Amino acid sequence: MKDYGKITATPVTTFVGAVISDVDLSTTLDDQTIAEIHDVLMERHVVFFRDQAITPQQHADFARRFGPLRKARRAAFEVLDDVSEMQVLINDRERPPNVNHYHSDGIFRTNPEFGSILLGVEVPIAGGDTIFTSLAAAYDGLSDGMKEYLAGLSAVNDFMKLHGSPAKTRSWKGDNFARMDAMRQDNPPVEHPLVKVHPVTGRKHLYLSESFTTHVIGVDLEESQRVLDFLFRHVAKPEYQCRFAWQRHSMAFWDNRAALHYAVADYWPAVRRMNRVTIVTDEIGTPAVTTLSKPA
């Protein structure tokens, strides 16, 4: 990776993920650090800050500084009530964790949201890594006969697929039924492309999720299942991959654009509660990317 002026980033794996260090989240970073952050972001698909022990207000004031945050709606999650835009992601003994997917965040959207950081505020002892992988080192590695034919193709993106599924029951129960409904309501089946183009680095990726990824459109639903089977385990080779170990106020930034993540539910009936906001748009980003000079 190249160097940059005002922070030091150090790659996890060939295609994806950084650690970035020599950066204070608790205070207020100027421009040119933001930039170079968004930049390494936009190389890596996500980034990764150790020892940030900053309060939910300052999570979000930093979350920021990228665009837009997607007010938090308690349905599938609990929410801050002093900051609207948190969502507070719970496992212990009575909430085992339930999905065990890779996914992105916002797929089942008309206009998924651009960025999501995820915050350690009470982590395992061990376990409770989260892997992210790289739609965009993944679309590489086909062959040209499966980028011509994914060319072009749709496919369907629904948000019961995962949160009407059994796994998820609990989270129908009582007061929050209405709730969870209302979600329902409010984001009906979409149609993504399977293949984009990056709107920031121009590089085409895959585009789907095995939480929310239903079906492709156009083909016959054997054709269709056989597809996504394939793209889903092709997706998940560990090729395109990198783990990332939590620990107490570690933080992920990641780009839903260009990642998956899965949550790996080894740790159970360990506590391990997550903060979380997300961004809809990337206010940053331009049509390519900006190379960033190290001052003299």
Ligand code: OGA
The other form holds:
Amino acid sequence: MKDYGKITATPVTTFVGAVISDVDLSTTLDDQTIAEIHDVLMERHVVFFRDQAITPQQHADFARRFGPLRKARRAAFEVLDDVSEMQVLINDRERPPNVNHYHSDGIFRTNPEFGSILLGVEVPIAGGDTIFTSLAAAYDGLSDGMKEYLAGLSAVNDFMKLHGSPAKTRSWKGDNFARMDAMRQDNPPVEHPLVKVHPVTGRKHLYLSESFTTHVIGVDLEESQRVLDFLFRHVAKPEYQCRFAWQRHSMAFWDNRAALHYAVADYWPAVRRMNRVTIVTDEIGTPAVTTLSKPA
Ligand code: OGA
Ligand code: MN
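Would you mind generating the form predicted in complex with the ligand now that we have the form predicted on its own?
In what comes next, the whole complex appears, and the chain from above leads the way.
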């Protein structure tokens, strides 16, 4: 447990996650508290809060302290009518859970979003946890030879790898087809490096997602598939993870640059309803002074 002055942060596992207590998100927090939450987020990749009975507007207002929010579009997820940045992830008997895949929000975009903040609105009695993986710890856990091999390699990330798959068939039904098609057209396959330097912490981390990363550029397809298979399994090791059990009014705030997440789909046909906003850019983080990317 670390006392930051305004807040208390308790680590969840060795490499990832912290529970922040002593904070009431229904109030307007002072700048130091916001900065401390951001500090913990940078160190732990995901922070959790309990018992935050806040309105969608308060949820969005809190998120906006860290950077501009993405306006929500109705496509794979629903949108809350009166708060235009709020997406609703709803699962029930007719809509079985289908976010049980490791991903980073927006990895299929040219400019992926920095952060996501998810609030439990209605959660099942058991099940429906979310798993978070540290892409920094996963990188650190690679051999020197593998780190050397991956340096400088990029991979293609494609919205349609996931959203064109059978798991997402229902997204394309009826009048949602046009919305999904617009998302597809706005997000053609994009290249991202497989290893990135975090702009705030200066740490190196992997950047890939089984759901969206299709192939490594500049290597034979067979080699690409073997390398990606290895990396997909590597980032899924429990040693790099924490697992969050939701309660109503629990909140998770994660850094998409440093963590993957996976929504465990073990609660159908129970209802699970979550509200989410995404923060486009990190306006609090000061870019780290780093020599990591410069030649020795
Ligand atoms: C998300 C997401 C995970 C969950 O909000 O981006 O993937 O546990 N949700 O609902
Ligand atoms: Mn997600």
